[in-house]
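What follows is one chain in structure tokens, specifically the form predicted on its own.
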Amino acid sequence: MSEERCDVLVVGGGPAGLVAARETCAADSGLEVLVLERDRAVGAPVRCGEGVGSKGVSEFLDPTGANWIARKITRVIFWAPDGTEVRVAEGDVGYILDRTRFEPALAADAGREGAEIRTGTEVVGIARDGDGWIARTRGPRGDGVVRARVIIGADGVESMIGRWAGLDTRVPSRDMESCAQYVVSGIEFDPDAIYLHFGDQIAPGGYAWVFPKGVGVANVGLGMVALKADGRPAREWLHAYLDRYFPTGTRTGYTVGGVIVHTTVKRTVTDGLILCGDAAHMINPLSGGGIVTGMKAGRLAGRTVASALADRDTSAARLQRYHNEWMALMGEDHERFYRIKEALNKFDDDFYNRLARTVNGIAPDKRTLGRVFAQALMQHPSLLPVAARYFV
């Protein structure tokens, strides 16, 4: 059995770990930093629909000329349950990504400022060393032990390394949603538009979706309750679903998940622990988009860590800054948009409908996010109570 010795192990090579091992190299070059990733390869299997708004990823890698952007997306097209479209938000809205070139550009950064990275390689277990961690290890070479001074657990939705360390990641069956996609193509839809779907038939308690690729080609999926779905899993109602809007498309790549749109958990830090992105639940619940706002997380943990190590100090209590600081930064507003989403979920499909043919009532200049979600809060008011924090 090998062993080897680290500053920071990062668990996970997804967005949210390769920006924090980036970051903590980037805040000090002397820290040994290795990330471990169980997969084969960084980027692959591709697990969302790709889609991240483009003042978002401009903070963390330069899109111009970008070969990790796959479409560039100018509008969104809302589809109500009876089929009604609103068209909405044309202008720079964000892009849809190649992750299987995405998450390599990440690692390329994250290795140019020092961080080794290793696939193929799982965690399967750790313990608390000292004042560090020790982290046992399975993978090509072999079983292995990693002693770190700092775990960074960025091991998604998944993830095993907060329950290892004792903090609490459960996540109420209501707010954990099942996802399934196929790439499609040649089929016909606006190139330069995402399309959102809505629907008790269609994805009950989600949204299906439509995310360019390309011309004809494109991520269709769709994420639900489990709870609302009649037993049926979301492969079989997204089948029913391309065999009703998108009969004569190709399915060629296939992905399942899962996504969790609930708040962040309330500890995401303990002795000389982190956990950010996915594993911390640090998601949009709104949206279910975790791309971003892993990066953000992964940005600070990096910096806080490198912090931590230089003032010789990786307790909780030091560590705490991290989720004081994400919390200011995302986390409330993601206690507020899941209040939202809590509100809408109480809505038929008869409301949806009717809110889309209010919305095509106003110019199409005019007609923005803002604007349709004022048209629900007067058809409403109900939901005045949990918008009015965050939009007042």
Ligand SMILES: Cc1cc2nc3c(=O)[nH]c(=O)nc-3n(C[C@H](O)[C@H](O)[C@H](O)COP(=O)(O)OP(=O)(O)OC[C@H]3O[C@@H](n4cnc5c(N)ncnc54)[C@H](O)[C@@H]3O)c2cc1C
Second form
Amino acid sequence: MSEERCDVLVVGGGPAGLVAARETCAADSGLEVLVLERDRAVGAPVRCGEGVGSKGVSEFLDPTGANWIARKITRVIFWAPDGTEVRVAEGDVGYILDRTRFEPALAADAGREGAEIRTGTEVVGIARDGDGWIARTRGPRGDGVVRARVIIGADGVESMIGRWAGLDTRVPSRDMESCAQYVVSGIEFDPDAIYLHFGDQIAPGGYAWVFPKGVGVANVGLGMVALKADGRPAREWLHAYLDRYFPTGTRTGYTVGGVIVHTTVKRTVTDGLILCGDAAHMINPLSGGGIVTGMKAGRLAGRTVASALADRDTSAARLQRYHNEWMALMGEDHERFYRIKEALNKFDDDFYNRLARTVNGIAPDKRTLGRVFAQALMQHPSLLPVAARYFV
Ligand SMILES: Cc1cc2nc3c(=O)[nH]c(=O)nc-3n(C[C@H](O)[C@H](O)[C@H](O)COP(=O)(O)OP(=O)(O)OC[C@H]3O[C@@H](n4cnc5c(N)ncnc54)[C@H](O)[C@@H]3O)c2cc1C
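And the form predicted together with the ligand, for comparison with the form predicted on its own?
So here's everything in the complex, that chain up top.
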């Protein structure tokens, strides 16, 4: 059995873990940082719609001419349950990534800063080891142990690191969305737009999406709350959706996965350990997007860990700064978004159909999200209590 040591062990080579590793090394190049990823490659297999906002992603990698962009997006189109189309944002909206190239680009940056990225190696358990941690690992080199002064748990939606460390990472079942997605070729849609499609007959408690990877090819998927789905799995809902809206498309790739549409876990740190990204439920609960939020959390985690190690204080009390900074940066917004999600869940398809028609009454060039909301309030007074509670 191999035995090795490092200063910081990052568990998980997704966006959160790779940015955490990069930022730790960038803050202190003397630290030994090891990233362990259980899949055989970072970024694959893809379990994601791959949509990101352009502003958010640009904080981490330069998109100019980047090979990790599959498509630039310049508009957002909502489809109401009855099919009414609403075009909202126009401009520099975002990108559809190619995550098989995006994560390698993040990994290359982390490697340049000095981190070691090791794929095909899983952490199968952790235990306290003096002031640090000992992690049991399993990989192509056989079983081993890694002793680390700090662990950053960035092990995604099925995180075990938090649980092993005694943090409460349970998710209420109503806040766990089941998702299914195909890459579909040979279909017609606006390749510069992302489409979001709502409705109880489409994706109860969630939405369906069409995210273009190119002309005629898109990630088409849906996420829904299993409790509201008549016992039918997401895959069945997606088949029905594709049969109805894209019957001629060729389904070339398939993925399923869970998205936690909850708020940040109450405790993200303990002695010598930090959780970030999906592992700490740092996903936007309204959109289900977790790539950029995970990277923002990874950046905070890396910087906090480097400064805690420099101060020789990795106690939970010291690492709590990370939690507080995250809550001020995004965590408190997520709590507001969560309450909005809860409120919107109470409306039926008829409400969304009426809202879509109201919004279409606004001139397209004036259709900012703020105006849409203001109009919605005026024409649908039933929204007022929601606004009063959550926006004022
Ligand atoms: C169908 C679907 C569609 C989505 N669409 C979007 C979207 O369009 N836009 C968006 O922003 N978000 C989307 N998301 C969410 C997004 O994928 C995640 O929020 C994001 O990947 C979180 O990053 P992360 O680094 O926290 O976790 P992950 O990307 O999940 O990375 C965690 C990594 O840890 C590894 N790992 C786990 N356990 C261990 C272990 N014990 N040892 C070693 N390695 C381990 C995993 O293999 C994984 O690579 C979608 C999710 C799903 C399921």
